[in-house]
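Just one chain follows, in the form predicted on its own, and it is written as structure tokens.
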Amino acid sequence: MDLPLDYDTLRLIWWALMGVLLIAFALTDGFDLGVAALLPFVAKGDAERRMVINSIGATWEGNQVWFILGGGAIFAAWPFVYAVSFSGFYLAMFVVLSALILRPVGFKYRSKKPDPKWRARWDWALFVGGFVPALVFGVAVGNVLAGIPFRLDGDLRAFYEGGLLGLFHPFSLLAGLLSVAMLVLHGAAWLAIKIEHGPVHDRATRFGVLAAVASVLLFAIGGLFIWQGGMGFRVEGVVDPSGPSNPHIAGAAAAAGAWLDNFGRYPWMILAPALGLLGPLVALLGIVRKREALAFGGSSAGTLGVIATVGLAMFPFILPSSIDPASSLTVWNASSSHLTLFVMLLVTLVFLPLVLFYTAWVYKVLFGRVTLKDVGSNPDYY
């Protein structure tokens, strides 16, 4: 059956779509995680904390759908990647999901009792539900850049030879802290837009200043780490972008500094790390000058830049192996079939615009600041 799009073109499209889904998750649910991580620190009394919670209370559940879409897309478009990553990172994923489960429970149960101690415990549960996923997601990205300790045998069975504690090495912790700083900045910028001017707004902007500075420094240090730390992988042998999905067809090898190759080969890619550095600085400028929209735009640009930098630096790798580089999974050797990718693309072209339109409509309807008067007079608020 002849399809209107080549196999290599579809693989590139789905690699780009995976990036879109990850960025959409970071830009939407990212500020939810950041707000939750800030909750115990920017709001002191019950009324203030209810105001912070209600800044994300109406949209957090819809934002989390991008996480589910990303996981589903990996399963359907990159089955080898799904099998290796979700089995290898099983315990880490369990930690993330356990933390994320605290969010709906915290939102629903926090206000069921007026007891201050009861509510304080759920506030800290919401903090865990924001901070832990932000940290572990970053740690996971740091491990992917360093290489995952897995290998494939002759029958393409995956063997993971790492452990949970082994995921937390210096570079992955640096990436985790960058993720936390980036999302805390995004959350602080969101609170600056959604919360009425007052003590909570002022505390949020102060944390935003610290997070912006930390984001720039950690991103720069991470770049130096990759440059000087001998980190990277290169594809070896003849690569057929339209060939069958078999990781054994073309191998790979560890190569010092290889993650910087693409930026020299395609100079336009420098825009991604430039955004990663300039975005937080723009957000900082917006916070200092009390221009909340500029601050949120800057934090969004910075988040986009950091994620795009990782994806562009690694291309065509998706999941490199540190113990057997020849088993590394790439855009060309780990995808689903030609027909599967084409059918999925047709479905995506129909439903993704609907999701984007509905999401934009929801935010338009819910636009406006949350005030202490709102939470004090409306029993339906969290």
The other form holds:
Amino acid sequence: MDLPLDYDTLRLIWWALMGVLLIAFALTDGFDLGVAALLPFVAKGDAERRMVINSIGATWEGNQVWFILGGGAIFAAWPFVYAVSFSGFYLAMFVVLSALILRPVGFKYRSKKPDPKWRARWDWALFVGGFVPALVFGVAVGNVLAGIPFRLDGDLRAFYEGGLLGLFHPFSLLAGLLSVAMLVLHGAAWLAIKIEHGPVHDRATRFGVLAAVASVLLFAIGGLFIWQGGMGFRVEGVVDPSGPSNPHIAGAAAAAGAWLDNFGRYPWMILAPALGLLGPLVALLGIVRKREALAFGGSSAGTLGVIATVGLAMFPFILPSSIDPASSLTVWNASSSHLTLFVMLLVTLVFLPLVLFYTAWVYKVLFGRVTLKDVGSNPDYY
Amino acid sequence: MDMAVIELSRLQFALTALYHFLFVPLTLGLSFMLVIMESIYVMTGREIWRTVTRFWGKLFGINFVLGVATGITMEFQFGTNWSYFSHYVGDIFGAPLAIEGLMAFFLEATFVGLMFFGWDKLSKLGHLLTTFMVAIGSNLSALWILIANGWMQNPVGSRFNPETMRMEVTDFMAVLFNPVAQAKFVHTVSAGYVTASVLVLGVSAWYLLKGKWTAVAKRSFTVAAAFGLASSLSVVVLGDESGYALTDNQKMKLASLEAMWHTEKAPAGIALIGFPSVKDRETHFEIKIPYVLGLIATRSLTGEVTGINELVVKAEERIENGVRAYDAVERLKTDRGDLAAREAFERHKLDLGYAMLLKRFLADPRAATPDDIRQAAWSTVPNVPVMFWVFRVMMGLGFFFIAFFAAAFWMASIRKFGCENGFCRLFMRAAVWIIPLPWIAAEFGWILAEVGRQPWAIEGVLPTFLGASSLTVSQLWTTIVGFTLLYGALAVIEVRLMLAAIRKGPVEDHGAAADHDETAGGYRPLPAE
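The form predicted in complex with the partner chain is what I want next, because the block you gave corresponds to the form predicted on its own; please supply it.
Below: every chain and molecule of the assembly, starting with the one above.
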């Protein structure tokens, strides 16, 4: 069938779209995770906690759909990636899913009883629902960068040789902490915008300062790890970017320092790590100068920069295999068929702008700071 | 291949999916009932309808969050537990799931927050529109999920690609307008509407029996009776439609839910009751109604409904052809340019999946003996007694709901709500006690659809036992126990909160309630009463 876009172009577009979805998830639901992780520390007493919860109460559900959509889009466009990553990270996925399951319930059920013990329990459930996914997502990215111990057999069935504990090594923990710092900063910046000035606002900005400094340091150390550790993989041999999605047909090999190759080849890509370093600093400036929109912009830019850095550094790899580099999944060997990528692009072009439009409208309706007074009087609040 | 891993993976999927579907039907139905109630509020401007809407909205919210929470698991479980399935059919199956997120779940989830938080931030019409978006979003969500599931039952618009060792889409429109998916969609959402109607009717009946909140209860009762009657008719009529759709592509499912071991002379009768025996391959003590099955399944007096034995003979043939296709695929693996192999593959590719059934009994299907083939052919028969009974319970409940809502509709029409006499009181009590029944019918419906497809994950294409991830038994036990504990605890909490909210009735928690005076009984009178 003749389609107006080439297979390799579509693969590139879908690689970028996967990045867009992950970044959209980190920028929207990211602050929900950060706020939940901050909940027990920035808010004391029920009224303050309810202020924090209601600052995201009406919108977190829509934000979370970026995560669900990310899962669905990877399934549709990169079925191999969906199959290998989630089964490989089996128990880690279970931990993340359980934590995320606590979130919707925590938001809704906490307010159903006035009993302080009941509410305190849900506060911790919400904390777990924010902190644990933030940490595990980072750990997962750290593992992807280091390579995952999987191989594919002749029928392209994936076998994973590693357990839950193997996922935690110094580099992946570093990545996990970076993810927590980044999202906590983002959450603090959100609270700075959304909560009335007062003790909660003050505590949130103090945590924001800490998280901004931690983000910059951890990101820089991560870079050093990759540089000094010579991490990375490199494609060897001739690759057909429009070839069939079958890793057995094109090879790859591990090579020292290969994750830095792309930055040498395409110097413009350095923009991404630069944004990853500067974003948190801008956020820091915004917090100190009490320019809250600037702080939120800075944390957003930083998050975008960090995620883009990972994607660009690894290109064309998506999931490198540490035990059988020839099984590695890349942009050129792990996608859906030409037709599926094309149809899904059309669907995305129609519906994504629509989603952005009504999401923006909902945020506009709900615009304004949450105050202690609201929490006391509004019967619809959690 | 470790059969324990496969059985446990199936168990986990069944548990998490059936659990998820405890919450979904109510979301599907109650969201539209909220739209109806709120529309009346907007049109009449009477405060009582606002109270009605907000009260059921509260119950909707308690239920909704668990639907969302357990839906997260479903979105990722194909990857975690069915990774070969995901690789094998992701090219087709992934698309409806992604579109579901983009088109439906986003709509539902973005507006649901505004629905709860936007009462004083939006105009009346603006809020009604928001509620409507939630209803449309959740129902569209069901559409895409059932397009995905419909494709598993009837895999149209796709072919196997030996270069990528998976199924790939050839015709998206065929996947989208799959007749099985269409029938399933309408049947499933109608079942959701029935579920919500039964709950609203039951709770309203309880209030009426107690003489509490009668203004809210009468109005809710009326809405539920009308909506429930229409939906219960639709669920049975369109369930029949999915029975009709079965005949072209899932003859085995039909034969096994009827426990029809042999083809009968047309038109076939339907078994009212009987005791199917898998060992003897026949049904004992059968009582049949003549003609009915033939009429439903073929819409004619002359069409034949094929029996299990005859379908097994056909499966043997397809397995033999499938082995030829399998052999061709293996040859193409070593030499992509082997023209003879490609030609053989093209000729037999539609039966490739049947060869894979042999992998349960031996590693290489090409080495199969006639005995292996016979055994594999008999493995295409799903669990007949389960199918037979589950179908009868579901169908019986379906007819019961029609009668039940007809009575409710009649009572609402003559405005008979205050019950002193026998039948009326009996009916109101029954309405409370039958609240769990639609859930049983809905869960049985899924068991029928999914057990009936076995041994296939994708009918005729991929056997279930090949779809599972390469996990260990201990990993699976960890997650099964984990999910059971987590889900179990949440279920207890949810039911308690629901009951507490129902007992409390349509009172507002905070400031807004202060407008009304307390009465001696501790209840606030409702506006407009």
